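The data below hold one chain only, encoded as structure tokens and taken in the form predicted on its own.
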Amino acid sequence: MTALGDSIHKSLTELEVKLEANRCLYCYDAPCMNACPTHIDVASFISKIAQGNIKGSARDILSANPMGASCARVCPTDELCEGACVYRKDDSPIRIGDLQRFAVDWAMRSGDRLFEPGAPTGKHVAVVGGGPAGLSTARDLRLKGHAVTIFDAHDELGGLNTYGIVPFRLSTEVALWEAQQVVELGAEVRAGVRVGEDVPFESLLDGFDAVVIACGMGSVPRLGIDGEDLDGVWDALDFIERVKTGTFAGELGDRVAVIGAGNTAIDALTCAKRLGAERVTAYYRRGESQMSAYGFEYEFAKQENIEFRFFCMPLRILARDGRAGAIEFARTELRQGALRRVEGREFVEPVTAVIRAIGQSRLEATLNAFGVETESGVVRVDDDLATTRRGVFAAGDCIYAKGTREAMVVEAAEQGKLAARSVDAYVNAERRNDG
């Protein structure tokens, strides 16, 4: 069994780094840079690696993407930068993700300070949520000289990077290092605080020049079937958080069923497998081509001997000795794009634990309490990420439309940068009006 903490990312040797960096053509108007949502200057950072200027390379990466350490581990590079590489047609794209990880890991080990805060502007911005979008926003606001206070419900910053991605893909240490870079720029942190409960949202409007909502989403929705309150039935995010923080004390047994087929489902599946479950199976009501998980995640799960059962809809969880012992499923099919249950094709699978991983619920009540307009729990924003309430902006999962694929960390980082630019323009305009 592979150990839970063993990283799936293998570091390049010094020779491999030199060979790979010198393979790069340093394209003008590089397609890899255009394919990256944060538009990292890939040619520049790889050129600096080839020249031995690793600090400069790391600065290039992190100036464009404050979440560059995490993204070097969790980004679907084959769909983004490496997918756009001119060598792709030969099936030998530059290993951009590995080179990015090499440069940023050097920065993590060195402890060198890469950025300094801007000259104080006298403006103070509240950021609600300390995940990738919130941290990216806060980092860029500090570079512009604005005071920032981050409010987060967890004890540590980082959001899903810290709590919701399995350790063998993204360690807590990496996520907390990124957060610490923002703290060292002078951002104030109020951890373990829920805005709307511990702190009224209206007090933020009264006490700050602008507010950025970056609180993401909530827990995994319930399946809505009988038996899901039995012992042995887990919310995938709660399960992963407990495992990652070392507080998981549950029993999985040897037959684990995960309901869902997104990236969080893959994390739950592979985590359960590495915890020792003999048979771990994903059940998804649609087909393989409708999965929202990244392709490389799916392939990784299959390499970990995870089973996938498609067109299976859970009907109820059956008890055995007072806990989850089996699941009754119905077969489904797609007819003209519509999912339908196939009557008379029910079956029962024995299980020892069930993990639901069917996305995340929206924080609709919380957002409505903030007084911003939402649609199906999604905050409405304009092109500048301004909400319908003056001085309030939003970024990250809370603005990500339902019915699309799962949001990427790199997209949250880019939205944070845009939110920071918009807030900067807003508070500067307010300052001119005040003057």
The other form holds:
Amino acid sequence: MTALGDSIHKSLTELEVKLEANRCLYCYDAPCMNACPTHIDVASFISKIAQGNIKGSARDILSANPMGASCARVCPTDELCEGACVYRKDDSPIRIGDLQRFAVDWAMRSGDRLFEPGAPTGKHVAVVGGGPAGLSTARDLRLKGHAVTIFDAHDELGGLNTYGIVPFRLSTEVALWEAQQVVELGAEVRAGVRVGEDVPFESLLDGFDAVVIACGMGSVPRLGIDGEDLDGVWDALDFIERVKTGTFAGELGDRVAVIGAGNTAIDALTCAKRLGAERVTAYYRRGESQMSAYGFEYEFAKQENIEFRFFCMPLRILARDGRAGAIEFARTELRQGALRRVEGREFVEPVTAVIRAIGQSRLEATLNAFGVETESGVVRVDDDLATTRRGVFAAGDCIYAKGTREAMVVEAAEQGKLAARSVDAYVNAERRNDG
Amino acid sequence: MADLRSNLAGIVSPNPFWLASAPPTNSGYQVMRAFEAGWGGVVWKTLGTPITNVTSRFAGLNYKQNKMVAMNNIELITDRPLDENLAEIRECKRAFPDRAIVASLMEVCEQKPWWELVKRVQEEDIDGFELNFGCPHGMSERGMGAAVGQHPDLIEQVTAWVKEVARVPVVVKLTPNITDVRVPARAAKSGGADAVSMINTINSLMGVDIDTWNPIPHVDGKSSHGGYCGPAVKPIALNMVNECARDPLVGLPISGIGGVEFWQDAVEFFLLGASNVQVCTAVMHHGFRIIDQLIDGLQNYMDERKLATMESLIGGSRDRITAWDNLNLNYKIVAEIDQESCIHCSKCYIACEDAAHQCIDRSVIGGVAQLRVDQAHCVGCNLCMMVCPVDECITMVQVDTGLPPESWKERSRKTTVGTP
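One more: the block was the form predicted on its own; return the form predicted together with its partner chain.
First the chain shown before, then all remaining chains and molecules of the complex.
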């Protein structure tokens, strides 16, 4: 059995790195760079690898993307840089993700300091949430010389990178290294502090020159069916967090059902499998072509012997010995794009654990308490990521609205950069006004 | 099937591929292996007074992932006694009587030692001599090799001494480390040479190890200039071969040397005027087995073109090389980009924009760069075609200028004033 911590990413050998880096054409205004939400100058960083300048390469990557280490592991490169590679059509695309991981891994091992904070500006910015968006914001604000305090509810920084992505895709070590880079630039961290509960949001407005909300999203929504509170029913993110922090003490048994077919569902499925569950099955109310997981994730899950059952909707969770013991499903179908239940085709599947992975809820109440306008729980922002409240900006999953932005680490990183630029412009304008 | 038999000034071999005088022809063991593999002839590693070599001796020039696009060496002539070499030559000739064995010779610039060496060596059944006037390192400091090759009067003198006693054809091997290769070639002719071979290696310093600051290769921290060879030197060799081939004062058969690795390289040497080619670096890189690639490629090429003999190929492009002022100023080509095979890398664009004539229009439509040549302004320099990673994607197409051919020479004759 594959161990839980065995990374799905195989490191390139030195020969592979050399061959692959030299295969890159060094395109001008390269399509891969333009396909990257953070616009990493891919041609440049690969050319630097080819020239043995790995430090310069890592700096290229991380200056454009403070989350370059995690993105080299979780980015859907097929759909981004590698999908745009000019070699895609007639040859195989350059293994950009692998090369990026090579360069950033080198930086992680070397411990070399790649960036220096800017000269102090005297301005102080609060960042609410230390996930990818918050860290990216904080990093760039530090480069500009602004003092930064990051508030995070967890004990460790990194957000979903640290707590919400399975260890074999993104280890805690990598997520924490990335956070540490920001801390070493002088960002102050207030860990285990929940803004709005432990610290009033209004106090941030009083004590800081600007605030950036990067609090992400909440837990997995409830299914809203009977039996959901039984033992053996898990929230996928809670499950992954416990596994990743080594605090998972539950019993999965040998038949695990995961409700949902997105990327978090894939994580929960493959994680359960690696924990030793005999049979792990995804149940999704729509079809294969509607599932939101990336193609490569779906393929990975199938390779890990995950079963997928489509067009089935849970009706209730049945108890056995006081625990989740079975799920009753209804068959569904799509008619002219509308999902309908097919009556009379109900069936019962025996299970030993249920993990719900049907997305994430919005932190609507919290956000409303912050006094920023939201729309369906999504913070309303302008093109510069300014919220409706003066001096308050937002980035990351909390501004992720379906159909507009992608909830990817790389997108959060880019938003963090943009938020930092906007905050910088804002506090500089304030300073001029003060002067 | 085309007849690949080759004849260089009376030295015949079953095919025009010889091994150059170099490490691959250092011993009878190697030459036997080479003949078994199918090589048409060998020029034995230079015979003379045995020397002592240093370690290390070679260095390679790599380009990206490609190893040994060139190499240099600071190895000298044979380090083994003459008797030993001659015994091995005898054995090889006995085993492969149809192959050419040419003895490369080097001696001090005096008549007697040359006479003695020639007489002694031709006691064996050798097919010819090649006089090594080219080795640029080690021997030249002792008044031999390139030290002779850089003095036309010495070339003529030594060649004449050799010709006085030689009973087999004499080939003079020329150094490229001179200004005009035709001058030493003419000197060889005056001395009575039957053929010339070129090029020997080019003075070179392969590089410096930027970690240790030692030269590459280094001998206990020091180095000396070496001889440069391999694929990267081919254009220099082709030019020298052709200059001699076109020069009526030279008028000798030429054995072409310099960067031959593929059969196409050999065809180029033949077309520009070489009667055969000598190979070294490619064998040092891949072994004797490449002879199969060379023969098979040449054979198919000649068969497809219905070229029956080597003579139908040799010199085929020789007179297409001329002075710049004979070129047609009214000939015009422009670049054309095949939109179907374009992979949108924009390499042509940035090359033209920064280094040529700003004649490629680039517009990004739907995230994809569209590249088109502004043919009205394109000067037909070829740069875009050269940098394009896709073969045949960028082609140069001829544009009818409606003007009759006119060279600079012709044009300047018409005008009273005018400078190029």
